[in-house]
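One chain comes next, on its own, written as structure tokens: the form predicted on its own.
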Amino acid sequence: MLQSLAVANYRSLRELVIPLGPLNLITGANGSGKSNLYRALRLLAETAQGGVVAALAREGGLPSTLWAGPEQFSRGMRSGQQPVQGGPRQQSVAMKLGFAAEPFGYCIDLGLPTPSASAFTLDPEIKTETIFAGASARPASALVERRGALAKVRQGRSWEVIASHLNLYESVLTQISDPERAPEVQTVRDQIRRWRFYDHFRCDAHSPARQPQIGTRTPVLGHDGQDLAAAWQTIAEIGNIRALEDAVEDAFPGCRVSIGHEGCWFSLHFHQPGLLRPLSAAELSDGTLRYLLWIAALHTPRPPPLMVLNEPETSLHPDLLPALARLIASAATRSQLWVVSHASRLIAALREERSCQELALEKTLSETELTGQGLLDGPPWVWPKR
């Protein structure tokens, strides 16, 4: 489980370190930085897939994603007695992402590329990466360190160079694969690759979830929900079918779901009391279909270490939100959950769950802050030096 998440100089997140628990509810007004925090977590996920630099380039490169305010706010700036203004830069341009977890934490520092003849001017360079044990990347807790093109691993009281010609635009997580000399790299890479993000289920008239699909065993619902019928049948065969049925009954009393299959083609059928035939997925309302997608996603027989739900209330009737909260709370007993929401009814229902930790964001002088967190209240965190 992630214990804390740290972000520096990414969009509105100038310097933010937040604690994490089993169920994390991210709230705040529009423009408070919820989407930026979500994007930062997705960028961290890209490090293990080899795509963090490409993802930043798609956002416009470092010039577009870096914190656009001053390095520090003076007391006068915060009180309004002085105008917000910059000064001579004291530190290197850097965008930093990291997390602390069991057994290992990880952080990455991206900076401006070294001047060269390359045409890829939007690609930042990876300056440092660190895998560490404990709450933060202190020098004594570092296990793997990468500085530019060189990476070394701790061997007792000394260090051993494991690579000296790393690509500056690719993470150490995708360039080093040595389970004997650097098992920590493999552990962190595998952990991050198992993170699961759901932020857009297609429910329009032409969405794949509404159409019969070729079915194979699907323990993990696709991010767009196109394999809903196969995922549902997989849960029924190798997962907790009773919990699946109870989730449908909780949201739609008297209803049930069955999966039809003709040869290799699978289709979902929704049975309602009073109807002489089941409704196909193509006939369901957007809200009903989306809720069934959430049931399939959260009852996966292969729970990930971290599951991130971005605005799961979209298209749902307010009366369904208490049931959705119960569904999320149940999933939080199997995976660490991260929920970004605007819906007051869903937020109120999740607040009642004992495992829920609400992280309310707000903006001061365009900087995202955690409501109520003072300078000494956040989790311990140390960024490695370049």
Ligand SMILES: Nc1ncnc2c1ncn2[C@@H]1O[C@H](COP(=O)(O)OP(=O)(O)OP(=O)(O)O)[C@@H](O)[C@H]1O
The other form holds:
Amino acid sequence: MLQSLAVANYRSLRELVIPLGPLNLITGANGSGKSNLYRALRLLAETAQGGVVAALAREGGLPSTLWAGPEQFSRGMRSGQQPVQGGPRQQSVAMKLGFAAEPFGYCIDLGLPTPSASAFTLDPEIKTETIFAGASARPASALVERRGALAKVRQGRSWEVIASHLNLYESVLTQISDPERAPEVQTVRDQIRRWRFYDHFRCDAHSPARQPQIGTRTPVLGHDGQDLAAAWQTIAEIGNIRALEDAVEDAFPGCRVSIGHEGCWFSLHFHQPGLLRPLSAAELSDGTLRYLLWIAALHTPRPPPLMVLNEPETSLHPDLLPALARLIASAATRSQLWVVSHASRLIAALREERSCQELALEKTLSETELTGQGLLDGPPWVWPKR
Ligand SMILES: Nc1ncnc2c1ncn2[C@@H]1O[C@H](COP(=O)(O)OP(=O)(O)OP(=O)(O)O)[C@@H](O)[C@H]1O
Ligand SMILES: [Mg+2]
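For comparison with the form predicted on its own, please write out the form predicted in complex with this ligand.
Full complex below, order starting with the chain above.
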């Protein structure tokens, strides 16, 4: 489980460290930084897939994603007595992302590239990466350290160099595979790769979830939900079918779902009271289909360490939201959950859950802050030096 997430100089997140629990509910007004925090998590996930530099480039590179305010706010700027202005830079440009977790935490520091003849002048460069044990990357808790092209691992009281020609645009998580000398790298990579993000189920008339699909065993619903029927059948065969049926009954009393298959083609049938035949996925309303997708995603027989749901209330009627909150709370007993929401009914229902921790975001001088978090009461965090 992630214990804290830390971000520095990424969009509106100038310097933010947030504590995380089993079920995290991220709320806040428009523009408060919810999506930025979500994107920061996605960038971390990209590091383990080898795509962090490309993902940043797609967002406009460092020029666009770097915090656009001054390095620090003076007391005068905060009180409004002085205009907000930047001075000569005191520190080098550094966008930093990290998390503390069991058994290992990880952080990465991206900066401007050293001038070279390359045409890829906007590609950020990975300056440091650290894998550590415990609550933050203090020098004493570091286990693997990368500085530029060099990576070393702790061996008792000394350090052993395990790579000296690393690419500056690729993470150690994808460049080092040495289970003997650096098993921590593999552990962190495997953990991060299992994180699951759900943010855009397709439910439009032409969405693949509405069509029969070739089905194979699908323990993990695809991010766009196209393999819904196969995922449903997989849960029915190797997962908790009772919980699946109860979730349908909880949201749609008197209804049930069955899966039809002709050869390798799978399709979903929705049985509703009062009708002579079941409805196919093509005939379901957007909201019904979307809710079934959530049921399938949250009952996966292979729960990931972290599941991130971005505005799961989209196109659901407010009356369905308490049932969705129960679905989410039950999934939070199997995976750590991160839920970004705007919907007051969903927020109210989730707040009732004991495991739920609300992280309310607000903006002060365009900087995202956690409501109620004072300067000293965030989780402990130390960024490694370059
Ligand atoms: N490079 C940057 N530096 C500083 N602020 C930025 C930067 N890029 C974007 N922002 C600001 O970050 C703010 C938060 O954006 P974000 O998309 O996270 O909001 P949100 O909480 O998801 O809002 P909504 O509810 O509208 O989706 C925006 O107001 C945007 O102007
Ligand atoms: Mg948003």
